[in-house]
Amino acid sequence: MRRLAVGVWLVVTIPASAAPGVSHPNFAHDIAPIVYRACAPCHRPGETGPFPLLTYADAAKHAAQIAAVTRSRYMPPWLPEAGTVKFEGERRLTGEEIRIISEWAAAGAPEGPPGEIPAPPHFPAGWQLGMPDMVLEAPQAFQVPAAGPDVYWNFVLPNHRTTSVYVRAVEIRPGGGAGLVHHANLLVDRLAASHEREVAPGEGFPGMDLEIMRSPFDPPGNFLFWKPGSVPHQEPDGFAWRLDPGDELVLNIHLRLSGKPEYVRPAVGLYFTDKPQTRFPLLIQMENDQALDIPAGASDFVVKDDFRMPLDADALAIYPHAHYLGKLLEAYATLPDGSRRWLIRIPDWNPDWQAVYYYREPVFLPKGAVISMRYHYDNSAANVRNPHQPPQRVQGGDQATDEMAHLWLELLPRGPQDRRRELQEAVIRHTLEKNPKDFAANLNLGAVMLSRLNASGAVSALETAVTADPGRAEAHNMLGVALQQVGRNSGAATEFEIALKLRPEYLAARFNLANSQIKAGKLQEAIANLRQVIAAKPDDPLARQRLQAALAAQKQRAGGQP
């Protein structure tokens, strides 16, 4: 303070940026390392960030904005709460890093010695992991409308390989404008039936949360998730997944509209390994969508699900999922000794930043541990992400304006053998406890019962499945197999015929129908069906064997006629 001659006291504040002898953070030494690590992967040409952050000029121009969004922890986008569990690739800034950024911006964003600014990170212009071993491109581009709600589209990618391979990594290139593709999931269709859902050959089909029917004996075990700015996940030795001839790949993408018509034609790169799969994780899904009936104005609507572990396992990764009313998302395990172990806690859910999170160290879940999902939803007007203003009643559903309560976990059962079946059966029965008429759960339970030679139990589960969804060919075919095993051959033939009406190219159902016709003495019909199977699969030894037996029986019958 200085005394003026007239006796008036005047308080003079010296700005920190002007205070003599005070050292402030600068870009060269303090800010560049933070920005290059946590911001540049998205803030660069071709990615989702609205402006680049690769140079001092880029950062200085947005210094105040960077300070504000990091101080509020809006950026960088990292949803899990600190201090609960540690994940790979965390982009969360420390409190000290946030303080440094704020101080730097307040000081006028000093550059520091230009010659000491580190080189910006290098990002490959093409495939991040190098040239893939196989590239699958969408057969046709999809036109994204200029305006309207978000679009969810599925591209069916045919696989023309003639031998099986093991895939260690997947990389997805969106094939459209920056920011157009929000995220994508790749699914493997072992039944090769997804093309039947296309609006026209090669054009794909709509749908947000896609369900692909899979055998319970070959369930999915790896997350195949992608979002802009992410580094493709590479599976360790022994964890690669198998791609068989004829498998279809389905790319499910979330598209954000840009205000003008645009086209996307994504491509998927697959990276192979000569290391076969020796470790067998399983993706399990906890959910309780049937409990989602959120009244308008409800600010804390809670949905729960609990699953008891039937064996010892390690959690490798986690993927929580809700829509725009989701607020607080929690998942934890209560151990047999009563202690709690966090799996994830997200205090401010934002579906725009959803991701798969890989644990830095596997989380051990002993037999008897109870995994709990607790999701809190805010359907009030105070929720800035509420798609309905004023709020409306919201129920579970596939649209973005509906809601979901899903939690996916990648679990690796402990032990030297493949123990997925034991874990999968527990998950199936857990689903049926909540929804006894669930189609997929009954279908999979039927398959499990068949594998355990419990054909009568399989018939019961599969009859429930075909009643729940009579338009699914695979359910009718499997029910036919179970009916054959309990001696109901006529009913089995009827189910195989229904399956073929629904899906004429379904070779397994045609082969099974031929076997049923042989048992019924309908040799001519059986021979015709077996010839169709062999025409499609000339190297099928079992079909050729059955055909020769049917022809021999027909010849013997003809020889015995008067």
Second form
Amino acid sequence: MRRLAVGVWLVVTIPASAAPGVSHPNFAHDIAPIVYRACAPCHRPGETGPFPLLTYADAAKHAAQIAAVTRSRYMPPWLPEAGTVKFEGERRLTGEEIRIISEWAAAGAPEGPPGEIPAPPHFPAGWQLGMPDMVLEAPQAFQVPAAGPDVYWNFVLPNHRTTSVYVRAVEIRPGGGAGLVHHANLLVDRLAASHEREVAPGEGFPGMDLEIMRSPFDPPGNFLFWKPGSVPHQEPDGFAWRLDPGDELVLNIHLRLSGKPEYVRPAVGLYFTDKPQTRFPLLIQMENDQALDIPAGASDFVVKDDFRMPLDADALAIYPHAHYLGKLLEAYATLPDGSRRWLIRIPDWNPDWQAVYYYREPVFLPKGAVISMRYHYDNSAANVRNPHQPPQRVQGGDQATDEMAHLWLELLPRGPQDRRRELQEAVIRHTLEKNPKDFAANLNLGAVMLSRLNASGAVSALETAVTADPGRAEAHNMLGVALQQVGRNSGAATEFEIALKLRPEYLAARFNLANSQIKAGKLQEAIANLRQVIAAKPDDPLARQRLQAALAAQKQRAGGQP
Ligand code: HEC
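Please give the other form, namely the form predicted together with heme C (HEC), since only the form predicted on its own has been shown so far.
Now the full complex is given, and it begins with the chain already shown.
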């Protein structure tokens, strides 16, 4: 009893740092476990942190700075607010951990017993998930300029596999100096048309936010996002996605300039599984870029979008996206009973730390729940990240100096069957309510209507699509198919011809054109087109069969044997 009383007296009257026998937090027992877990993944050689945090000497040298950046919650970078919803791999420190770090720094950063310092974490050199089953490397290195604004570049990675595989994880190796690649997104281009956008074969093409056409019947369902310091996400059994022969992978990367000219040549490692896909999540996008017209100086400009769930689903992951004026980013669901369920709340958005967040537990969103996106933008001079000083009017766009209001969710519809189509259609209709002339939404709606055998509905949606963007071969081809179904054969042929003018190697359009030429009795032209299709795709049974029929018809017309 007496000793305890003395202890209390000591703490109260003598400055803590001078008190003999009073234990301060030390590196060995208290600090190493925090730093190894929350800092070392980035603060180590070859990673983005500006100095390593792997030894006592590293930490002691930066003790005051470490205390300051953890107290302000600048480090570790973690945007979502605590207490709303729990995410996987949360790097946020607890209030207690922050207090311990401050106390340790204030006490002169004591080491503690050197023999009791835990071993620093081991990070595998090279691929974090082990040797990939397939590695695709950018065909050519990209030369990164020494200075100037950030660079956004897209590499097209051809896939030469001849069979389909299921991919459970993707890892990206930036292939350049540490910190040069800020983050990357991988997109699967099933139309294999991305190489046509390249500035020269193998060199890729510029652009910050990349749009890839995907059939509405085969929409993307998985985030393929990477950033330094993260362990790649691995899809659970049943969630792997299919990579088909001929698919092109497009790696969209954000590059930070280092002050000297450098090269990057990224590689993508793919990890396969023999467990086929049995669960079908869908990535849905909410957005409202057209509402982005932010006056210079406006400090709280709000952009909204609200989407009503057409079915029961679980939210598995979320990816909010804005540029440098974004400030407070909120997404929540209002349930049919009026209660609110948070999906994410980011009080101080910083696009530099953007990430895909996976929920620790799926968030159930019942049919009728309304998902709300509420993004607040600060276009005042007080926003330190404002790319314009003095501030200027800013609108939606894909340059870093434009703004964006996007929210992606990975949703898994409940129920035994694949219900993506129902969800997809509700998203398309929601987009059309906001923007009746939206190209992608009209194209997708056209495809959905074709699948429901509503060809005249498809024609009008697809006509809107080609008016909105006349330069898209897929849209002309699909409009041609719809016109053919309503019996407007010559209109259809015109659309296929436009598609081929835009993309001469578009085989589906050439095949369709040949069909409409057969119908119009233009056998000579049809045969020439079918021969071209077969030359590019020698084992296309449909094209061969059609060619045989056309040749037979030609012979018959010439009066020969049938
Ligand atoms: C996701 C990667 C990542 C993690 C995790 C991370 N850092 Fe950092 N840290 C960085 C990067 C990148 C920078 C340099 C850019 C910057 O300062 O914004 C940085 C900068 C710093 C700085 C210098 C800040 C300044 O103002 O110059 C300190 C100090 C720091 N980190 C400490 C920590 C501590 C302590 C932790 C763990 C509690 C931690 N970091 C976790 C990536 C990370």
